[in-house]
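Next comes just one chain, in structure tokens: the form predicted alone.
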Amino acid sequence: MVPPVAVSPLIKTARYSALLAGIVFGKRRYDELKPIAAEERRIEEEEKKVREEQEKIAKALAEASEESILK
């Protein structure tokens, strides 16, 4: 088994700096995208309600236009 190699302090510092920079970037990006996603979900919910209402109306019209024994 080969003994572990000592890692340069400069490399350690660079690795941890990159890690922290990534965490900060990710947090900022998440905070930036969160309200956009919430707005998209709200719009999608409104569109879903309208679509369901239109499907309900179309179904009622289709049932009304079918030939019935009662006519």
Given for the second form:
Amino acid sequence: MVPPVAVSPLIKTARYSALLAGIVFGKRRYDELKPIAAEERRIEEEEKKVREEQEKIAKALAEASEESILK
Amino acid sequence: MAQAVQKLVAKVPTLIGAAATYSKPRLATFWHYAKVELVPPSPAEIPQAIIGIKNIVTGVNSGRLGQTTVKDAFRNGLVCTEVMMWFYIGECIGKGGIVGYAV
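Given the form predicted alone above, what does the protein look like in the form predicted together with the partner chain?
Expanding to the full complex; the earlier chain stays at the top.
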């Protein structure tokens, strides 16, 4: 087996500081994005309700106004 | 159907035993290398790292870094890429998922 190589301290420090920096960055970005996503979902819910109301009205109008001898 | 399930359940200890026998030597080799190569820097090594950064800065200023061979530059590029990958792994740990943010 090849003997394990001695890694330079610069690379070791760089690796583990990059790991720590990544953990901090990920946690912060997650905390920042979470309320934004909740807000978007809420807006989407409201718009969906409004759209469904309008669709129901449009459907009722269409059914009332269609002329067909099959009814 | 019930017999097939029973046979499968009876096989599980054998499978676990086989998995343990397979993985033990490989874990041993991994640990053998990781003990030396993957340990975090001890507090005594951090000043050496700072000296290393200073060496690189003086190398840039004196123009010595312009003399690196392509082979050395490629190797250094690979090392830098590996360090950047550790950052992305840290980000995956921080955001609690592998692909994307679970908002």
